[in-house]
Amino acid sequence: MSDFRAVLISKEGEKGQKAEPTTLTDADLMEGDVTVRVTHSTLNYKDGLALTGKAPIVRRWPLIPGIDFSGEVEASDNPDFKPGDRVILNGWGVGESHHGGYSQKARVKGEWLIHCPDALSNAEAMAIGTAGYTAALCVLGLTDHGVSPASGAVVVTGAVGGVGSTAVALLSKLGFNVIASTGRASEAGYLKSLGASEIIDRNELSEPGRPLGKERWAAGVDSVGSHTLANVLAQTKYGGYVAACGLAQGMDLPASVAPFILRGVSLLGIDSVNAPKEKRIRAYELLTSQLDKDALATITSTIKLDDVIAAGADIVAGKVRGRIVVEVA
């Protein structure tokens, strides 16, 4: 039985919690038919909420957070995986109700895993992570409904974040005219380097707006929710599509039915947690073929496992740009 390092969140009193690095053994792992030696994880907004306790993400105590990981199979009772296989996990309640990726070892169900594409290193897979994989699902949602560069511009909200940055880079590579919405004017150069053709201040979208506004874009990718999503919908052109995948501003949607019944706008819900394996594989195929690795490197920074607690507070406070890879091994 071997020791390994992990970050563990435990209850502290009636309402509080404590996150700290610790040493565990194989006996602390949860049920599953595949054991993975984790090499890398990543930091998403949801991870920040779990680490800080700002939202009730963790549903089981104590728990290792981290909704993503990549690594190599150490042992397997699943016929789809063998020792030495490189694998990726995104979602499935890992880091919420099952021990997650901020650990040098994980035991999970094989059905939650996909093989890591040969074209990606473990670190690159986590530079993509759930944020990038979710962005790819959003892009596929739009293109599967016939949205193309000829349709018109696509707005991306929360553009400096992980989902937004990847969406901007992907859409630009596919030939779309991308309008990036951000509250950080200082990041305009960064967003243009990813391919954004226009930058708008998030205040244009984040305040209560009219049921219908001027038609500005053919489609949208929204990771913000609340008034921002309502305004994106209100300013989408006739027959357009908006892919919604996040709630950084809030879970509410203070909108009217006007965009739907007067302009035929469609709202596409994007779920990354329980998406079937076929969709996951398609998303990574898109990312592998279209996401420029130089662009990926531009939006990525790397931290050590012991630094993830402080970084979790930073991402919730809106201080993080792009993607953060966590070196676990």
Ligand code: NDP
The other form holds:
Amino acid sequence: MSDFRAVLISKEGEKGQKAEPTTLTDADLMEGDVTVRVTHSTLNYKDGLALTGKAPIVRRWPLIPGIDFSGEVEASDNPDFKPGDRVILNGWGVGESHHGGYSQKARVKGEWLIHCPDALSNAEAMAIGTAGYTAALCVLGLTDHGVSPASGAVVVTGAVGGVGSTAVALLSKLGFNVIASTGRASEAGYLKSLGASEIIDRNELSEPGRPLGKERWAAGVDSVGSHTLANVLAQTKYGGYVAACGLAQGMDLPASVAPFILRGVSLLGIDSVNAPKEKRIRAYELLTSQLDKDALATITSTIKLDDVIAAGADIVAGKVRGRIVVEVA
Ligand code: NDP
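Show the form predicted together with this ligand, please, the one above being the form predicted alone.
Complete assembly follows, chain above in first position.
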């Protein structure tokens, strides 16, 4: 039985919790038919919430957090995977109710895994991570409904964040005119380098607004929720689509039905956790074909496994730019 390193969140007292690096053995792994030698994970907003305990993400104790990982199959009882296969896992409750990616080893259900595309290294797969894969699901949501560059501009909220950065890069590569909404004016150059054609201050969208406003964009990718999503909807052109995936400002949606019933605007819900396998594969196909590897490198920084605890507090405090890859191996 071999030892491996992991970050473990345990209960402390009645309501508290602590996250700390630790050494575990195979006996600590959870149920599953595929054992993976994890090489990389990543830091998502949800991981920050789990690591800090700011929201009840962890539903089984003690738990290894990390909602996604890439790695190599070590052992498999699943006919779809054999030792040596490179794999990716995003979601499925991993890092919430099943041990996650901040660990050198993971045992999971094979049905949760997809093969890592040949065009991506394990590190690149996690530079994309759940944030990037969710951005791709948002873009597919729009394009599957017929939204094209000819429809008009697309607004991306939370643009400097992980979902937002990837959405800006993907949409601009697909030829869209991208309006990036951010609270960080100092990152305007960064957003332009990803392909944004216009930058707007997120304060324009984050305060309570009117049920309908001037029609400014044909579509939106929103990772912020609350008043921001309400205002994005109120300023979407007739017949437009808004893909909503996040709640960085809040889980509420203080909107009216006016954009839906007077402008035929549609709100598309995007969930990455339980998305079916074929959607995941399409999202990674879009990412491998459209995401510029230089752009990916631009939005990515790398940290070690033990650094993830401090970085978790940073992402919740809104101090993180783009994507953070966690080197686990
Ligand atoms: P990040 O923390 O990297 O990005 C969130 C961005 O939102 C920030 O960078 C900031 O952008 C903006 N923001 C933060 N706080 C506020 C606020 N109070 N008001 C307005 N804007 C704010 O997170 P991710 O990109 O990883 O995730 C974004 C959201 O999407 C999260 O809520 C996450 O939980 C959700 N998500 C949902 C998934 C799903 O399956 N539906 C999957 C993955 C993520 P800026 O600095 O540019 O203003």
